[in-house]
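Presented as structure tokens, the chain that follows is alone, the form predicted alone.
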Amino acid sequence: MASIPPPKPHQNKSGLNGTTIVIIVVVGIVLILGGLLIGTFTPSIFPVQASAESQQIDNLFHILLVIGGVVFLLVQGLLVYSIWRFRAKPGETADGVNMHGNTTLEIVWTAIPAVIVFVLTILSWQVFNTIMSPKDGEMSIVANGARFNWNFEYEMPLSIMGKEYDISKLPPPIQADLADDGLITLTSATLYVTKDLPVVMQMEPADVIHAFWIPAFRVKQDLIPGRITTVRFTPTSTGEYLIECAELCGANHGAMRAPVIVVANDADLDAALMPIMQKMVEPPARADLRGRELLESNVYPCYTCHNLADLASANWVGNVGPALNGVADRAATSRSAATGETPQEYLYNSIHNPTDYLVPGYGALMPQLGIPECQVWDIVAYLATQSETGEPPFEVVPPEQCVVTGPPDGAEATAEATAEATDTVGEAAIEQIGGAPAEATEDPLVVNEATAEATSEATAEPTAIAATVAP
């Protein structure tokens, strides 16, 4: 007789019993409730939010984190149990069972991505045209990439410096830049920015690839050759930040690095750019004072790759280029020599034309830095004076155009309005960054009382000037 096989256990149309469709349901409120984990937890260890694109930016990450964390342990989870699942058994040799060919789940597997996909393309399209959408108000900046350093152009009035000044009296670039639109253009190795309001960066670089990123404001823009890029955002905070290259760019990529500093008002922002343009209205007359203050406020990246040790307390430590140590004594002889040049002229074109001639054992990794010509000769000046003795072993004589008789009528009470705004800046940025020193943190709203007693001997005798070195 034959027997009568046990009972199936219920099933509904779908094939699926009652305690497989438990499972299921509990395995998925898992996955979510662990996916939501993930999303909620993980933001814990990002950078501080300091703009109004970094909380919708994060908020869009949040749900990124969620599905992913679903994903990722339905994936995971499925793994282990199928290793569990289908080990093999002891004393088992033959081969698996072949299974394939199921309709249903290849649908589902198809169908869940795809409608994800789409909502979070739709999400991440409504974030990206809110934040690069032009703004009421936006200050423009321009920010220069160069290996391996950040800079950063301000157009800027000059009634900043909170005093009248004779134009025809000031040095001729400024006489020029003052007469193509009534403001001046600053350079600053800081980027400084208003608390809330709107900023648009144009962006460029000078050799190759660079990625403009400030975490805290979770923006990132690539900076690509041959084309101008554009990043907008709005600081929501004030303090101290960083802005990093986030594109590997050569050697010394790790420290093409920057600080942003958010300050409360427009009155916070004329005086952080105040001392700059004040060295640049009224300079010292000496060229190599000149090209000594611009080298040292590392608004060029030379400090990245050369060495000097009158220049070490600025960081000048690079290794990739050659050490500028001696220079001038080299520039009067080997250089002379090989290039057929005057030293004034080698040193000149080493820096508009770097790769003429290279140094024996460097190669051609020196951009054009665009660097206005005036300032060229400032900066040859003071590498003139990087000798053995000291003293300048050749003359430099600039353009006739580039020649500064001393500061104009007026500079000392100047001095004095700026020190004391810088001053007042500087104590505010500190107590907003946490009681920093200004040591550790290199603030360079920190007035550096050396280097104004020293500037202040030297524009308070304009006539003197170094013995073999024309200003």
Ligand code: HEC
Given for the second form:
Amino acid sequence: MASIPPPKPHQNKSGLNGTTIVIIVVVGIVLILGGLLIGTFTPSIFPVQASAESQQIDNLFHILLVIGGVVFLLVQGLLVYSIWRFRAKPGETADGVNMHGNTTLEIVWTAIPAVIVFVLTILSWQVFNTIMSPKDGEMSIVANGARFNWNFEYEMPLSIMGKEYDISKLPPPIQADLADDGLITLTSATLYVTKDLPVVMQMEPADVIHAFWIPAFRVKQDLIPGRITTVRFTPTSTGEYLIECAELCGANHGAMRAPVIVVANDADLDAALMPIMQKMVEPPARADLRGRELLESNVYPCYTCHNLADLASANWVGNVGPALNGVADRAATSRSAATGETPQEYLYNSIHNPTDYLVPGYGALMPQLGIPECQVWDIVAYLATQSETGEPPFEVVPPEQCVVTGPPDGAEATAEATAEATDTVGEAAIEQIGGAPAEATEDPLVVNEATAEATSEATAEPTAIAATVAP
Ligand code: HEC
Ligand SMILES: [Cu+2]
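Please supply the coordinates for the form predicted in complex with heme C, as a counterpart to the form predicted alone shown previously.
To see the whole picture, the full complex is given below, headed by that same chain.
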């Protein structure tokens, strides 16, 4: 039993001889050169650098790659060497040598990584601080993430329209928005930013955790329910890049992408945002057309969950929620029967309080998006047209504050004309009343005045038309 003597403890040689020192130095040089090679060539597979931050982050990452490369080669090298040098000889079955350890070695391999980690902490902290410190003249943008899209809110002056408006004739919600700070909040499905203009972006999700990620800017930050998170970046090259969601957030997470377009200067930014503001200050007179425009703009994530043939060209092909084809007929029959609501109440609530009533077979996936009330009514007016016949099976009567009392006949003429003309209301109205000067088509307010004049002679009883506003 006790016939096998315990293995003799291994004796450490004290001191290193000349050959060992040469080998250590040579191996060290090879490792560092290898790390530099890895650190130099790996960045060639990175995305382009399109922001000031991307340069700082890549520089830091370059250092990490060199250090990581050295450690990788050292560990893998020792592994391969040990497999070759210490493998069992044929017929050798005894245990290996019993090592009791080497205090010097342990101190060295603890101290070196500690110093490396300490230095990296300081460098990372510096880069993080530089990126997150407020910049002079930075532009403030709000980003909203919801399964499964992004939108971006800007505060812009009316002057980007490049023409004069009679503020008292603008849609009432726009007047209210202008009254506090002289700026209009507009929402875009594309993120527009200006080259060399620092951006500070504040973000909050409507539902679950998402992550805002622009690979070309090296910017990545989670959106956390109930909390506002911030990112800062300064674009440095014009062009179009991609925003992605980097947090698995549900069935259509892979589609949660949006373009970010870096324009050359302020004038280009104004020009990019102008069409969005135009839809707000010169909205179609008909609520259903405003609703359609809103849904078509893909500012809200509806299209990523719902399918709707009428908006197929605007990418309405989602299948997380029920298809909205014929939703007006359902609202008027089975849905109002199931909920005890009027069809318009049902549609309103299905958007505003989506989980109050769940369509049979579907879970509580639809978020409360906080869409302004009058916009919801515009969407309801549009959804009411989604019936078998194409005619609304019920009338949508929005509440008082979403209705503007317009001039009687002119309003109707305008509305009818708009039904035919698919583009601008103004032009159609001019055709309808006839004889307005050509340049008037440029300015909807002139059109409105012309319409009012034409109708002041008419004697038909006044009709209220819904004249609320897009975003
Ligand atoms: C994250 C996915 C998701 C998004 C985004 C979403 N919905 Fe829904 N929607 C659903 C689901 C799931 C249901 C069925 C369950 C329910 O009734 O809430 C539904 C139900 C509906 C219904 C009721 C349909 C019926 O047959 O009665 C309407 C109307 C509707 N959504 C409109 C919209 C509109 C408009 C938007 C954008 C403002 C939108 N949804 C955004 C998932 C979504
Ligand atoms: Cu997401």
